[in-house]
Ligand code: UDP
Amino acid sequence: MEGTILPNEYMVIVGTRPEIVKMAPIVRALEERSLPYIFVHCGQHYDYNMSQQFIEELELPAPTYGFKVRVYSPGLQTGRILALTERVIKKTRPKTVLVEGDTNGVLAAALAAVKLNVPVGHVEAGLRSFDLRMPEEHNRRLVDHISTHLFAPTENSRKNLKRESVWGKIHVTGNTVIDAIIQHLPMAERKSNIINELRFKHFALVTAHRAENVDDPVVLQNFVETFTEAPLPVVYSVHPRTRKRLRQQRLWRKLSSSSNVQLLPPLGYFDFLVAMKNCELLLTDSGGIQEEATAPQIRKPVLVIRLSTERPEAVEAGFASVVGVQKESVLAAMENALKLKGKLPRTSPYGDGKAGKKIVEILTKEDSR
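Answer block, the chain by itself, in the form predicted alone:
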């Protein structure tokens, strides 16, 4: 899909649902200042439910360009997105290409821009897990080293970038995920009925989908035993990848028949926001949820069921704990987390909810020089 292209616009590229969420505040900030921009969906997650419908729900404009990338091999996917975004960048010649995060689509779009001598602005730059088993770690490092503008969400992120001697200019802005919570939670509470679907009034909300966890039969077994024995009922939003692995390991029946567990399909963004606001604590291997939980409107303890995190600020502030994947350690951490209710910080380490406006202001100042 194509719209009328004005010369010398910014280009905002998204490809997955978390990217749409985190770039939405930047799109709104551009519109507030009447700055022309091109909105591109690069197609990494492209079906109606995951993309166009979601964009509509967030009351964002339709993408100026949208692609459908129907390949799943990481190399093929990256190459295909690179070729498609290169075509659009070459046609429109934006003044800056803005990408967010650490997906294959982000890497591909950033490479396409750099090859055409168009500056890249990396939103959420400088995150590091220091765990090279994670493909996201490869992507985020590469994008940081080819970006002109590095929008680091925190001082920790800035230090990571300085340590690696990136050549681009570093700006500490806060994380747009806090802006997104502030802007989207009222929409979610108007539109979501998830609370009426939950069996439990007091519950722990769980997500687990990373390959290093769910593809490991021992870790998956630990998770099932942990959730069925948890000191608080568990509401588990199950990713398709995880569901497949649970069935392959013959663990699905044990989990689904437990009176202590309610299994749900992957929740939409609005449903998940409302569930987060109403849960007692979160268990997750997701990065973004560690940030979202720190928003004053959510403010929940998070147990990171991984061996590392690229969000140390949430840990340092007291919101999150990296608890590993062993049943005993996770159960003990749940007991401890339940005692933290009401004792969490009042402010988020990821900013005051104005990151999107700060990023746009920085871009306009840099461009006026």
Given for the second form:
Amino acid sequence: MEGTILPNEYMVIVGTRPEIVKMAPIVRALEERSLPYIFVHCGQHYDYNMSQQFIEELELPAPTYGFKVRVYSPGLQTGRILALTERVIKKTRPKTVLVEGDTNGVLAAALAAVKLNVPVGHVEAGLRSFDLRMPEEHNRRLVDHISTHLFAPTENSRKNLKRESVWGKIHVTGNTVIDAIIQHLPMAERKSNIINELRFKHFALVTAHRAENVDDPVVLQNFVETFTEAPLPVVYSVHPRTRKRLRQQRLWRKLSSSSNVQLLPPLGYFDFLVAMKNCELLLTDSGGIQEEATAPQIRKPVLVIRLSTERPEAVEAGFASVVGVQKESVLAAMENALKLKGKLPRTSPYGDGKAGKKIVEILTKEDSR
Ligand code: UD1
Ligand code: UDP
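Given the form predicted alone above, what does the protein look like in the form predicted together with ligand UDP?
Once more the chain from above appears, this time first in line as the rest of the complex follows.
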């Protein structure tokens, strides 16, 4: 897919569902200032409900370039996205390539840019889980060290970058995930019908997709037992990676036949926002959802079903607890989290919803130097 290219544009590259959500406020800020940009979807996620649905709901333009990369090995996925993005960067010569987060597509696109001497702007720089089992941790560290502009969401992420002596310039901006909630929740509440589709009025909203969790059959089995035995019903939006693993491990039937669990396909952003707003608590290994839980418009306890988090700000502010992956610890944490309702702070450690604007303002200032 190709459109008209103006010279000297920014290039905004996305590839997975969270990148679309978190880049949308930046695209909007570029449009508000009439700054020309090229929008690229590198195709790491390709199902409608993991990609195009988000582009439509977040009112983003059709990608100037869009790919589909259906490969299952991380190396091949990274290599193929590198080759595809290199081609469009070479052809269009953007003045800066903007990437967001920690996926294989982000690493690939940033590498493609830096090898063509095009500066990289890394949105959500400086997060560290210190858990090197995670592909996201490798990707983040590598991208931070080849970026010219590092948009750190918090002071803590700035400290991580300083400690590692990155050569790019660090700017603390807040996280655009909060901007996205503020910009889209009112429309989500008008348009979503998800509440009428749920079997339960009071529920825990669950997601789980991290490779180190769902690709491990023991952890996956623990999750299935935890959700079926949870002290309140579970509404579970199942990521395609996890659906595949549940079927491979023959756990799908146990989960789908449980009277305590409602399984749903990956939800669109509007439905997910409304489900978050109406749940009692969140149980997740997602990164973005840990941040979204802290938004004043959502304000929910979030139990992180992992061994670590790269979002310590959510823990320090009292929203998140890292509860591990063992059934007993997760079930006990759910009981405790139910007591937190209404007692959480009214401000988010991830900013005031103006991160997208700040990032674009910084970019234009830096470019005019
Ligand atoms: C990726 C990111 C992860 C991010 C997540 C957001 C990496 C290493 N991981 O994980 O950091 O949190 O996206 O959701 O980059 N699949 C489909 N349809 C799709 C997309 C994926 O069926 O549209 C299935 C395929 O079987 C694929 C598997 O999910 O092999 C994993 O997809 P992949 O993009 O490699 O990783 P995610 O688990 O989505
Ligand atoms: N999300 C969604 N539908 C879902 C699950 C998540 O719209 O069924 C949104 C969620 O609101 C957040 C983003 O997707 O904005 C998080 O993506 P994910 O958990 O896949 O990735 P991570 O943040 O862990 O990288």
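Here, rigid core means the biggest group of C-alpha atoms that superpose within 1.5 Å across both forms. Numbering follows the first chain given and starts at 1. Everything quoted here is computed from the prediction, not taken from an experiment.
Threshold 2 Å Cα movement between these two forms at residue 132, rigid core reference: No; that C-alpha moves by less than 2 Å between these two forms.
message: Quick check on residue 159: with the core superposed, does its CA move 2 angstroms or more between these two forms?
response: No, shifts by less than 2 Å.
- request: State yes or no: after fitting on the rigid core, is the Cα displacement of residue 196 between these two forms at least 2 Å?
  value: No, residue 196 moves less than 2 Å.
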